[in-house]
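Form predicted alone, single chain, as structure tokens, below.
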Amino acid sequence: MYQNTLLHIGGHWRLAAGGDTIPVVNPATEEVVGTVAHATTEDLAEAAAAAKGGFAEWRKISPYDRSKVMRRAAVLMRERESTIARLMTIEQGKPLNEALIEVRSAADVIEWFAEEGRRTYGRVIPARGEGIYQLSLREPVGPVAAFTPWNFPINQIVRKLSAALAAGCSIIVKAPEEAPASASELIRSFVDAGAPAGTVNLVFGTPAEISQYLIAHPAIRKISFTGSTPVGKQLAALAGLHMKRATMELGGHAPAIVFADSDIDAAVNILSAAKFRNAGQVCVAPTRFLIQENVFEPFVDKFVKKVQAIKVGNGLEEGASMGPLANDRRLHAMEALLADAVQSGAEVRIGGRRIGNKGFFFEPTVVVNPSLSSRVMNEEPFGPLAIMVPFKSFDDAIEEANRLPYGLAAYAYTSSTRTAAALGANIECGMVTINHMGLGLPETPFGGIKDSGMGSEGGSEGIEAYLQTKFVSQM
């Protein structure tokens, strides 16, 4: 079922105008399931110029009858949810469960930003003068240019692209490579929903190559970029050097910080499930684990019972709960990670090896001691590696929970309505979930603070990022 994915420009599927394709590659077995076109600057070219075209059609629809569209592509994904899924979970290598969630999720958000867009409002300014109007009007900042990564390949796109339409924006997206056809299955639904030609444009290609010339590209108003914090601060410089306004949603190393007057059994269940989905590739991913010193041993216990159960496999098979690595690299990520963690002095209780030689699958692990200076307790591990250490008092969990430059997401557990609050308050990060999971819902903010990024997506923040404000006085 697996087709050769193609570019989207300007109302077409086509292939690239040089011809060049790049492999996709089953992680979970290796094999290469098809191609994706590889966008040459001509290709780039006519996407600024289609985008550019798009807008100027696209802004003078009505929010009410831009939300119709939106709508109809939500409907649409939900109909092809499980030829997506399926796709995903081939391409990607998430358990089929997890890639379903995916595709539902990302229906609620384009509903979600359907009815925002109907409510992007101006204001009306008192004056100092009769018969004078002042007005603060609300209006798209014009064509979009999103780069997204691999790991949630719908998911990362569907917020920034459903907060341009709904604002009146055209896009375009440049999509992963190594799972572009579940990304193109999102941009069909928009396109057969009846967004104009021109509205939504899908490329593939080396990344630094479309980025470099989208940005400086006049067309382009607004970059929106999910991936590293090292190639998030290069465009962000680009931006700058450009005056284009600039979303960054970047790396993160989450605390998750579990008091001895816990629930520790909801705590195991809700962190062990969070660390472990799409194999810990996920950029909100619990990693540092900070255990109060008089439960550390009983909380680590019941983790890694929770680990054993983990059955880890092809995404297709039944009962999979883990899939493969996306590739190679992490892989050896891993084992460099681990390898440098065990050399500073920490324990592997559970885990730490490749699974078998044929697809990237990798054990749950989980880690503890390591020292301070070790590579693990510093660099996102982006992996499914469960990293514990123990605390002893509230203001030492603080410090280490704000010591890396960091601050995506956080966890807390707690019973103390006292200590809640003093964690919502000293945590230093874009999002803090408390005794529970709560992040990622189409109606709240998402995106983090010093080297986790700048600007939110999700929620009414995440639609302002493609809004401009026009003053209109009138007399």
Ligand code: NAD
Given for the second form:
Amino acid sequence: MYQNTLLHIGGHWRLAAGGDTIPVVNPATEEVVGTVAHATTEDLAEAAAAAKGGFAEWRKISPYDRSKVMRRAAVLMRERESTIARLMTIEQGKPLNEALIEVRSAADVIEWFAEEGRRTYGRVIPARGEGIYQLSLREPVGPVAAFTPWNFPINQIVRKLSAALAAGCSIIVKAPEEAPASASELIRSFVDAGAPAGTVNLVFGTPAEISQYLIAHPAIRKISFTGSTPVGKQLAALAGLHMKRATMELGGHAPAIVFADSDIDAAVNILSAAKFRNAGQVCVAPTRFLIQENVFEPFVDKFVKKVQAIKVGNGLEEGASMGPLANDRRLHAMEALLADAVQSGAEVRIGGRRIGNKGFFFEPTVVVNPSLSSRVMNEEPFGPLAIMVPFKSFDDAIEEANRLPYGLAAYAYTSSTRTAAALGANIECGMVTINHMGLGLPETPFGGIKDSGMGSEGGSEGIEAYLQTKFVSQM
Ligand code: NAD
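The form predicted in complex with nicotinamide-adenine-dinucleotide (NAD) is what I need now, so please give it after the form predicted alone.
All chains and molecules follow, beginning with the one already shown.
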């Protein structure tokens, strides 16, 4: 049932100009399940021209009518959810129920922005002379180029796509070559819902070639990228060179701070679910578990028991609670990070090895006490690795939480409202959730600070990225 994926340019689904394709591999079986079209420069030039034309048309449609098209796209996503989720599991590996949740939450995101687009208010500024109207207007910034990764093939696109369209922008999405079919179904839902030709375009190919070409292209006015910090820095530099606005959603290394006064069972339940979702390939996944020293061992023991209950398997199989890693790069990264951690004095409490030799399966792993200078305490693990270290005082925990250049998400557990308030005030990050799991809703801001990026993708803040201000003074 897996389909080959085409480009979508100027209202047409088609092969790349040169006919080249890239194979798509199922990470659970390592079998090639299909192909995706590999765009050439000719295709990219057409996509840029199409986005320019699409923008001219889409911006003239009222926010009210744009919202109707978007709402239809959300309905189509829900109608097609089981087919789309299956495609995602086959190409990306995550368990089917996680893929289903991703498709459903995409529909929620589309609906949120469909409504938010109707509230892009400007201002009337009191004038100094009679009969003068001073207007601050909000306008769509123009055609957008969006670059998205393979860990959430739909979710990473939908926040950019929906906000851009709601604001009145057109878009070219460079979606993940490793998980192209589910991404293309998201685009299809907008096309089938009546988005005019050129409004929504989809390309795949060699990421560096595409970003180089599109960021420099005069038709493109805004860049949005989700991926690793090193690539984000390159693209932000390129955007600066061409004076293009940019939103960057980059890597993280989220501290999860558990105080001795917290409900340890609740913390274990919530954090273990968050840790191993999508096999840990989540930018906001809890990664550095900082546990107050007098509850360190009980916390680790309870956490390890949770890990024992995880069933790793092909995401299509009933009961599999964690799938394979999405590609062999992550497998090698896990092995290298763990070897280095053990070398540094860490102890593996559970897991630590590849499972079998077919499919990119890796054991959910708990490792305690690596040295501060080990790679795993400094690099984003992006896999099923929970790293645990004890801390003594509040100040020690904050110092460790803020030690790295990352500043994406943070988690904390305490029964003291005073500690909770101090955590919220002192952790350097874009998002912090205390005593529950509260990140990533359509209506709440999502984004990082420091090396984790710039700009926000959710909530009212999310649409701001696609709007520019024009001042009109009229008499
Ligand atoms: P990578 O750094 O090469 O690529 C990360 C993403 O950026 C991919 O989607 C890739 O297609 C894209 N990319 C790479 N170079 C690009 C360029 N010049 N122009 C445009 N897009 C480009 O490595 P990878 O092996 O795919 O992923 C590894 C690391 O990336 C992970 O360790 C993690 O840190 C990060 N990552 C982060 C997220 C996230 O949600 N923030 C998602 C996926 C990967």
